[in-house]
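Just the one chain here, the form predicted alone, laid out as structure tokens.
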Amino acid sequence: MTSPFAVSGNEQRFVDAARDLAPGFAARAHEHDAEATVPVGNLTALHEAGLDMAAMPEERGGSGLSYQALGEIFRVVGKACPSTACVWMMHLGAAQALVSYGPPVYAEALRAGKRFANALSEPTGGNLFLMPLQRAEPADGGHVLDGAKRFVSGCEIADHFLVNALLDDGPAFFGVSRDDSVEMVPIWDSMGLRGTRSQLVHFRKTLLRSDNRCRITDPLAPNIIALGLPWLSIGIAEATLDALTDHARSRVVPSTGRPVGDMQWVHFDAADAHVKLLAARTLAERAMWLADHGDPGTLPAAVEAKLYANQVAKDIAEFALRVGGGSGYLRTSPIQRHFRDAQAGALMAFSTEVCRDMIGRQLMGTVEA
């Protein structure tokens, strides 16, 4: 029986194209983490091949990719460099709202591999990216912000920002091109997900042009990053739970002569491993499934999907250190770097504080004060 939640034929072929490009990402990603530098070539080699266009709506040139495809090759692209998934993610989910709901130039940026970056979240903000606190004041030509925005992946690189601000009528979302009010802060010295570059961007009386504004009817709508979030802890985990099992295979217990990988407590938490990144996966496709058939349940499924995959992410990567044991702190062990990876997920709005509550007043009827 097909799976509800497998790519359809005419969309495998863009999935097939992030396996071809997978193997290079992995052999650089080691390089990328060490260095803290952004996957420029990754992400070029995702533009050339046609997976920016692709996830962009059909009415505006791209292909209408469906996001159980998408996640797919979230999955892929994560697994094998988890920098270059989230930096390529953010991309796409700034680029799905200027080209969805701003003026037809940016979909021909981006069909012109312009790299674009979302400049959402607030220094004092925490998880309230939706709704900011800093006041954007009117200005010739629409309104000026004076503010800093923080966690900003792949700005380095970036040729335009999806800026918000609170106007007069509430929160509004704009499209800002990089130009001398936009000033980068270099203090990322990250534990994960190093080649991010993730730094504070300061937007120095930076004009929010009027015509340049994106008219978002629902914020709340599902959205790449929404729905891509918990691939990218699957990609992670699925990573880690490859690296512990290559070296429970490969390192012999002194005492017993035997590989570490026969000994009962392995095979336990293996087992333990393996059903929970079904679970996650079955949760994150399941958001997807309910994206596609446009359900008023999608943002709660993902919510779920994403508190879930954070955590066997954390829970998969503290056995790859058991399995590891010493030699799993050293740099040339890729355990360290998916534990590492793996602690970012959970961080990332909404967090899995925020995913609780917001479950928990589900459950509970709680009304909001």
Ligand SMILES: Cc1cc2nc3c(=O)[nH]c(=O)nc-3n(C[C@H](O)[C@H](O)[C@H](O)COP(=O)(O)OP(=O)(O)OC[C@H]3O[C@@H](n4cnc5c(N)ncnc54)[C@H](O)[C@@H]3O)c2cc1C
Given for the second form:
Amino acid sequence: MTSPFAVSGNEQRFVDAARDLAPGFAARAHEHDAEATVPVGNLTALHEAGLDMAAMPEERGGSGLSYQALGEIFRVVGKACPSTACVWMMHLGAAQALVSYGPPVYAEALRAGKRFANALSEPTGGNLFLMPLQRAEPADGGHVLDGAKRFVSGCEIADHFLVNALLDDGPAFFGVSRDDSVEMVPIWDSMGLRGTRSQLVHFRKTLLRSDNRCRITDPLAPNIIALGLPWLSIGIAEATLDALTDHARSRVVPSTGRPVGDMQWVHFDAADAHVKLLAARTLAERAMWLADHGDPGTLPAAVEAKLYANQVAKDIAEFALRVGGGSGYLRTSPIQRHFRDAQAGALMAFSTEVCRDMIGRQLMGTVEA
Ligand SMILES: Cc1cc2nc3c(=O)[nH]c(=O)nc-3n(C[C@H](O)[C@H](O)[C@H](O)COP(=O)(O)OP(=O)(O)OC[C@H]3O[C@@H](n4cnc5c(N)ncnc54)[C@H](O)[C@@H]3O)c2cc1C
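Could you drop in the structure for the form predicted in complex with the named molecule? We only have the form predicted alone so far.
Time for the whole complex; same chain goes first.
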């Protein structure tokens, strides 16, 4: 019997396109990590394979790809090169908002291969990226923003930014084209996901043009980033499990004369890792299914899926480090990179603490003070 979460036959070609690209992405992942370079070639290849427009709504010229298929693609890309998956997810998320709720020019720009980035998180706002604290003041043609956004993945190659700001009538979102008022501050010498180059971006009296305002009616509606983030962690966790398995089968422990993988504690933890990963994937598939069926429970399901996937990626990374021993701790081992990359998902909004708080409040019936 086919899984209710299976990708439909007519969407399989998009998944196949990502699978074809994945070996090349995996081959270059170490280099992008070591040199902290944005995987521009990978992002171009995803665009040329038609995967940028595929994820956009049909009424705006896209293929209206299901969330289920998109999740599978994020998993495949994230397993091969998580920095590529992260920058691409932010690009698609910003594009989704601007193409769906902004002027038609954004669909044309995306089709032409222009790059998008999310400039939402504020230095003083942290996880509360949907509630900007920085005010934009009224000006001719719109509002002016003098402020900064932090950790903007792929900002250095972006042509258009999705930017939020506080107006008199509340939070608002705008498309901002790159110009001289947009300045990058290179803060991203990070532990993991080094190829995302998620820098600080200063908007120095930047005009937020009224005609580029993005009329997002419900910022909590299903969206590519909230639904995609669990898949980034699942991809990393799968790559980690593969790497640790390879090591466990091939490395002979001097004290036993047998491979690492023959020890009972490794069997037990490998079984736990395998089952946790299946569970994380099922939660993420369920969230995608709910999104594709317009279910009002989609966002809570995405939060549950993100929380669990982030934790599973970290658990498996810790297990991999134990299996790898000193060899896994060396720069030459893929295990150390996966360990570093696995920490990022839990930090990205909503962080695991914020997810736990949201779920726990709901369970306890806690009302805002
Ligand atoms: C790899 C990476 C890529 C990113 N890419 C982008 C991007 O492209 N665009 C973008 O706009 N942003 C991006 N971000 C930012 C990210 O999504 C978060 O908004 C940002 O990391 C949060 O700020 P902070 O880490 O300083 O944490 P803070 O929000 O300052 O949190 C500090 C600690 O407090 C906890 N905490 C915070 N609030 C609460 C609460 N209410 N209840 C309980 N605990 C809480 C957090 O979990 C954390 O442990 C990226 C971040 C990372 C790590």
